[in-house]
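In structure tokens, one chain follows: the form predicted alone.
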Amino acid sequence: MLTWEYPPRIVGGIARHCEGLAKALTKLDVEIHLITLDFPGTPLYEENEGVKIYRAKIEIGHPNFLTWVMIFNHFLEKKLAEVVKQASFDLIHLHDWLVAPAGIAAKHFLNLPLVATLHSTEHGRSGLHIPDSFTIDSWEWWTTYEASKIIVTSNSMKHEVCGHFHVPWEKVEIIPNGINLAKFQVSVDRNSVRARYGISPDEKLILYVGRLVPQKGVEYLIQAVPMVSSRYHNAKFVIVGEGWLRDYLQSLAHSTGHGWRIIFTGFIPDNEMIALMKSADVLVVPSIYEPFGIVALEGMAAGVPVVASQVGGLSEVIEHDKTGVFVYPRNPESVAWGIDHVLSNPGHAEWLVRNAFEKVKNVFSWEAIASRTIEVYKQVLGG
């Protein structure tokens, strides 16, 4: 298995996806050798819950992201060449375009079938406007061409991949993201968690967790702040995550006249993120593009009411007014309505939380998802 991010290197949802899948596959007697990038303070090799993790030392950097991706693929290939001297493999499973060059090279020099999980597309994320985007788009097409099977996490993503890359429908399998419920079954002192962010017990905590990039739609939540605050004078907004849009979003927050209500935390560790989710009154997922939306699952597992844009995979994870609340994308008024719908109906909010937890438990366990992934492996191996 090849991935550019794996805990503790966490950039987006791919790290958590690969960790959950790899550990669940190992429990079902699949031997996983996972190759990823190095990270400060972590060993170059370790075993974690049966997963054999190899970290390639990336010896050269570059300010251009695409150039750096090419560089780190070289070092991933070197690490892979070391690993194949120690073990034999039945197939290669790569995650997203960022490790495609190493994965495709391995397919050819080991003469093994290739499975690729596409977590999103450049066309959907940001559109094709600059040379780097066209290169990434071509890279993604190359991945779909070389793979024996493609895994996507939602029906909307399958339509996107098949339509944009002209991939045969039967080549693409839908297997959703999963979640480790046990991580969220922890007790937290809500008041002390809130106090760390300057929020008192009687204030309403409205939370966002995710990257600060355009496709996540954070600006529409910020634009909704004055509308929410006009009804809930005790509302506070916590925005968790990093991204290149942060300076703009902080400036936008200040321009609302309610900047004092909006707290930007930057990146926080998983255990703190879970504690914050369990201490929030609402989790808002205002994305304008979301192939799956694992943060919505995390909120459902943590027991916080979820308000989300009705886009992409989110529309397949949440049932409106049963396991969460849908709002219109790119619409601050609708976001404000969704938040109010939850805060003004505490009994209904508790019912949503109960329904959401049951759905996560029954549909999105990693064991179920690993079993479906094994079926794809068997197909490409002819078994």
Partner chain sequence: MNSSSLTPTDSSLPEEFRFLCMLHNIGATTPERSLTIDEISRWVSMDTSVIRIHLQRLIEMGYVELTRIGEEDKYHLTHSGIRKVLTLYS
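For comparison with the form predicted alone, please write out the form predicted together with the partner chain.
Below you will find a single chain and nothing else.
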């Protein structure tokens, strides 16, 4: 398995996806050798819950982004060349275009079938406005061409991949993201968690968790703050995550006149993120592009009511007013309505939480997802 991020190198959902999938596959007797990039303070080789993790050191760099990607792919290939001397493989499974050059090269020099999971597309993330985006788009197309099977995490991504890259419908399999429910079955002291962020037990805690990048739509949540606060004078907003848009969002928060209610935490570890989710009154997922939306699933597992934009994979994870509340994307008024819908109906919110938890338990366990992935592997291997 090839991925550019794996814990503790956590950027977006790919690291968590690869960790959950690799560990679950290992439990089902699939031997996983995972090759990824290094992160300061982590060993270059370790075995974790049966997953053999190899980290490639990037020995040289380049200021240009795409050149840097090509260089680190060389070092992934070099690491792979070392690993194949010690073990033999049946197939290569790569995650996203960032490791496609190494994965595709490995397919050819090892003469092995290739499976590729596309977690999102450049077309969806940023649009195609500049030359580098066209290059990334071409890499993604090339990945779909070279792979025997493409895995996507939602029906909306299948439509996007088949439509944009002209991939045959039957070549693309939908396997959703999964979740490790056990991680969320911890008890937390709600009041002390809130106190760490200066929030008292009687205040309303409205939470966002995710990268601070345009496609996450955090600005629409911030624009909703004055509307929510006019009805809930005790509302506080916690924005968890890091990203290059952070300065802009902090200025925006300040400009609403309610900056004091909006707390930016930066990156926090998983256990703290879970504690915050379990202490919040609402989790808002205001994305404008979301191939899957694992944060919504995490909120559902943590037992917090989820208010989410009805876009992409979120449309398939949440059922409106049954397992969460949908709002319109890019629409602060709608976001404010969704938050109020939850806060003003505590009994209904509890019902949503119960339904959401049942759905997560029944549909999105890693065991189920690993089994479906093994079926794809079997198809590719002709078994």
